[in-house]
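Take a look at this single chain in C-alpha cells; it is the form predicted alone.
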Amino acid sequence: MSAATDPHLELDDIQAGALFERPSPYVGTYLMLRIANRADGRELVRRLHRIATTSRVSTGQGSTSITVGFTYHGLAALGVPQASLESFAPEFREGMAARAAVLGDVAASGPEHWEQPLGSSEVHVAIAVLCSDTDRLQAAAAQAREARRELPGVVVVWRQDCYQLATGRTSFGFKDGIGQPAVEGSGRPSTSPRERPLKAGEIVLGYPDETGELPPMPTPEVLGRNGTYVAFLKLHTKVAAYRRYLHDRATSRAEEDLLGAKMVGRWQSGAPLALAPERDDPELGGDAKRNNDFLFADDPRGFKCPLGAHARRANPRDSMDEVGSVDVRLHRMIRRGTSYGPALPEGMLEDDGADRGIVFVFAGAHLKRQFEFVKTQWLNDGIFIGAPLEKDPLVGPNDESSGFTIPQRPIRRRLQDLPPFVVTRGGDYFFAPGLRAMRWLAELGT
C-alpha cells in the first residue's frame, strides 16, 4: 500500500489545530501576517514550524495549542510553484470574500465592511495561539515574538484576542462546543455515541473520505498530505437586538428561555430539545456522555426541536434519512468557536456599542460540500426543510421578509420580521499544513 492511500493516521505530522479541541477554559489570539519579503517569510515558517512541533500538546488542562495556515496570496508570497497553486481547492484560490455573494455575506456582512485587512491579498499568514491561562498564552506570545525577531519583511496586520466567557458560553448565553464529530484514527471518540467516527479523509487530506475515495490534495504530496482546509470567521453577534426580539414576544422570562431553546435547538444549558423539549435540564446539558445522544428521525414535524433551528440545520443527524438524495455525513466537519469581547450585562436590552461575538473556525479537507455547502444551502436556505422563505434564526442572512416556524398544536406559531442577529466583519480561507509540508515550505528555493 503506497503512502497516498495508508490509512494510518500520521498523528505525529497534523497540526494540533485540526483535530484536537482546544483547552477549556482557554484564552487566545488570532494573529495575521504579511509576507513582505520571501526570504524573512520563508525563515519565519521555518521558526514557525519549530514552535507547532514542540508545542504538540494536545488536550487537557495546562495545554497550549498552535495552529498555522496560510491563504493562497500567502503561499504565492512564499514562492510556491505556480503548478502547485494551481493544484489548490479552486474555492481556495479564489478566497472568501471573492465568494461572499455565493456565500450569503452581503449587506452589512459584505467585504466592503469587513475589518481591514481581513479578506484581502495583505493576509498571508494566520496563526492561533489557545491555552488555558494568562501565563500559557503570555510564553506562547513570546515564542511569537521571538519567531518574528529581526524580521522586518514580515508584519502583522491584524489580531483578534479570545477568550472563555466567565459563563463558559458564547455571547448569545448558549453552552459552546458541543457535537463535534470523532475522526478515525484520532483516537479521541465520538460525542455521540449514535455517530461513528469520520473517515480521516474528510477532515485530513491523504486518506480515503467518505466516499471511500482519496479527497483532490495540493502538490507535490508533501505539501498536501496531512493538511486541511480552514475557514475563518469573524462574527460580530447582535446581542441586545436577540435579547429585545425574544422579549417583545413573550409574556415571561420562562417563554423567552423557550422561545430562545426553539431557535437554536438546545436551552442555554446545553441541554437537546430533542431530550428536553419542555424545559430546561441543566444536568443534561452538562453532562457530556448525554447531551449528545440523540437523534431527529423521531420527530421528524419538529414538535420538540423545529425543523428550523439552528442545531438541526447545522447536523440534521438522521432526519434527512429519507430524502436518500442527501448524505449527512458528507457535510460534516470540525468546527471551533471562540468568544471575543465583553459580555453584556445580564437583563440589558439596548446595545452597549462594545465589539463582541465568536470567531469560528472550520476545518475540513473540502470546503465546498463540507463549510460551503453548509452555510449556503443548510443556514442560508430553507428549501431542504420545506420552508423556502426562512433561513437560520440565529446566524442566518435574515431581513425584515425572515421568519421562523414553531411546531406545535393545535396552530403553530410564526415569528415573523426576523432581524440579523450576526454580522460577518471578516474572514477568508486557509491551507494549515502538515509539519513537514512546513519545513518544505521553509526550505523553497534552498
Ligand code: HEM
Given for the second form:
Amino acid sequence: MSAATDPHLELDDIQAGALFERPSPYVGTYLMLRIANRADGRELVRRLHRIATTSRVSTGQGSTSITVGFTYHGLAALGVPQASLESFAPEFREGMAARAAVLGDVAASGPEHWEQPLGSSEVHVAIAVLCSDTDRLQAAAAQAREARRELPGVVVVWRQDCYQLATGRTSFGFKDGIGQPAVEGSGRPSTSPRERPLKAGEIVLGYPDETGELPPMPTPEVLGRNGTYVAFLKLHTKVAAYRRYLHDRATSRAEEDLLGAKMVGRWQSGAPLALAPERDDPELGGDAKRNNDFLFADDPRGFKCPLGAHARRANPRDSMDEVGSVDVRLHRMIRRGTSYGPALPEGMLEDDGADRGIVFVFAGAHLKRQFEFVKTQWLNDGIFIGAPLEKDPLVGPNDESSGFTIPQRPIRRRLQDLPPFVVTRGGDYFFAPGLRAMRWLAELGT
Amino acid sequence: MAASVAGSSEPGLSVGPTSEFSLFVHVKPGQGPSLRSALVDLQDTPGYRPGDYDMAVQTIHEARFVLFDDDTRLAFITSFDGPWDAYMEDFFSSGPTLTLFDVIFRYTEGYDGLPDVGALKAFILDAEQMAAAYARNYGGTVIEIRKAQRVNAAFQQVLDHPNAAELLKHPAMQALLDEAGD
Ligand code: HEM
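Given the form predicted alone, corresponding form predicted in complex with protoporphyrin IX containing FE (HEM):
Once more the chain from above appears, this time first in line as the rest of the complex follows.
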C-alpha cells in the first residue's frame, strides 16, 4: 500500500486540531450537535468541510481554528455503511460512557451524573472553535451559525465555552500544555530536545506508527486516511478542596506550593521539578526552549520529581527504559486542553459553587494504547511504579483511602486520605476525519 | 498491513497487582532436541543463570519453560505485574524480549519468526491460555518485593549494631521492635 512508503503528511487534508497548538491566549466554544435528519446532516458536513481548518494554516496569533469530529452514532446518523462503522476501533464504537467503569469514571464521575446528553447516543457531531480573540470568535460563531442555517434537522444539544484565564494558567494555578510530542512531517519542532518526533501514524491514520506498521484504519480508505481519534472530556476541578487539602498539610505558603508542585511534577510557572527541585523558577517555566528539556533517569527514586507526580506518571520519559516491558513512545498523546469557568479568587479556600476546570482533549491514532492505557495504567493505578495503592494525586479517582508518597531525605513524606480533586462531567470519543473524508461523508448516497 | 488481532485475547486471572500468563505451543516435528538444547543455553544467559535475579523484563516474577509429551509440546508460564494485555504492544516493540522469544519459539509450530510483528502477535494470542485457577502466597509487585528485601537487609544491619536494643526502645520503634526478636 502506498501509505506505508509515503512519509509525507497530507497537511492540507488533515484537520489542524491534531497537529497544531491552539492559539494562546484563546477563547473558544465547543458545540455538540445531533443529526435528526440525514439530508440536513450531510448538508451540515458539506458546509463544515469548507470551514474546517487544515494543517497548512498557521494557528498562532490572530487565528481561528475550527475542528470537526463525529461519534459512532454520528457516523451512523449520516448513513455510513455498517461494514465501515464496524471497521472503527472497538472503544470508539462502544463510546466513552460504556468505557467509564474501565476508565475509572465511577461514583461522582460516573455517566449517570454526566451533563446531558454527553455520553449518550444523542451526541453526533462536535465542533471546536478556538480563536485568538473574541472578535474572531464572533466571526467564527457567525460562520458556524451559517453552517447550520435552514437545517432544522441539526440540533445543538450541548455547548461549552472556554477561555484562557488572565493568569494564563489553568484552574489549579498551573501552566498547562507544555509536555507535547512532536510529530514527524508536521513541520513543527519538538518541545523536548530529548524526545525524537513520533512517527506520524501515532497521531494520524494512514501512516506507519512507532511499531513500523499502519495503525488499524477505518474503511474505506477515503474515510479513514488522515483522520485521528479524539477523546473529549469535561473535567470539573475542585479547586477549593485542593487548596484546603494543601493548606491543612502545610505550615507556609511556600510549603503549599512545594506540595502542589510535587503532585504535578512542575511548579505553577511550568518549571519542571527535574530542573528546579527546590523552588519555582518562573523564568525557566516560561522558557519554551528549556522547560521541557529534561529526563528522569538521574532521579530513579523520585527525590526531585516523585514517581507518582501527575506529569511523571503521564509521561515517564526514560524512567521505564530498564523495565523491559514498556515502550513509552507507544503511550504518547497530543493534548489540546482548554480552560473553562472563572478562576477561584486568589487565597479563597471555600467553594463558591462555580463550575470551572478543563476541557481535556486527546488526539491520537490509538484510543486504547494511548488514551486508555495512560488513564488506566499510569493515572488510575500505581502498579507500574510499585505503589499499587496509589493513584495520580491530582487527577486520579481518589476516594480518601489512598495516599501519595513524596520521596525526600531523611524521611519520605506521605500524604494521606486524598479526596478526588477532579470530577468527570461527561465526554465521548470522536473521529476527526480528513477533509476528503468529510466530503465523502457529505456525499454518501445511502 | 496493520495487524488486526487474530486469536482471542484473555486478560488472565490476577491476584492483587499480578496476573498470570501462559503459552502452550506444539514443537515442530523433529525439533525437540534442538529446543531442549536452546533452553539449556538460555539457562546460561544473564538473568537465567542460577543465582541471577535480573531478567530482561523486570515486571515478571518468574518464568518457566516446560517441555512435555516427549518434547513435542512447550509451555511458557509466568506472572506479570499489571494486566498483561494492556502491555501487548509494548512487548512486541521490545527488542531484547523479542530476541529471547525468537531463540526459543523458532522451534515451535505456527511461529514465522521476526520481523513480522503482526504474525507474532497472532501467534502469541493463539497460544495463550487463561488459567482455570491461580493463587499467590504473598502480595506485592516485583518492585515492592525488592524494596522489602532491601529494607529487611537494612533492618538486620541495624539489629547487628551493639546499641540496637537501646535504640529500639523508643515508643515510635515498637513496630520494628516486634519484628526484632527472631
Ligand atoms: C483536570 C484534569 C487535569 C489537570 C488539571 C491536568 C494538569 C496537568 C498539568 C499542570 C501538567 C503539566 C504541564 C505540562 O506538561 O503540560 C499536565 C501534563 C500532562 N497531563 Fe494532565 N491534567 C489533567 C488530566 C489529564 C488526563 C486525564 C490525562 C491523560 C489521560 C493527562 C495527561 C497529561 C500528559 C500526557 C501530560 C504531559 C506530561 C509530559 O509530557 O511531561 N492529564 N497535566
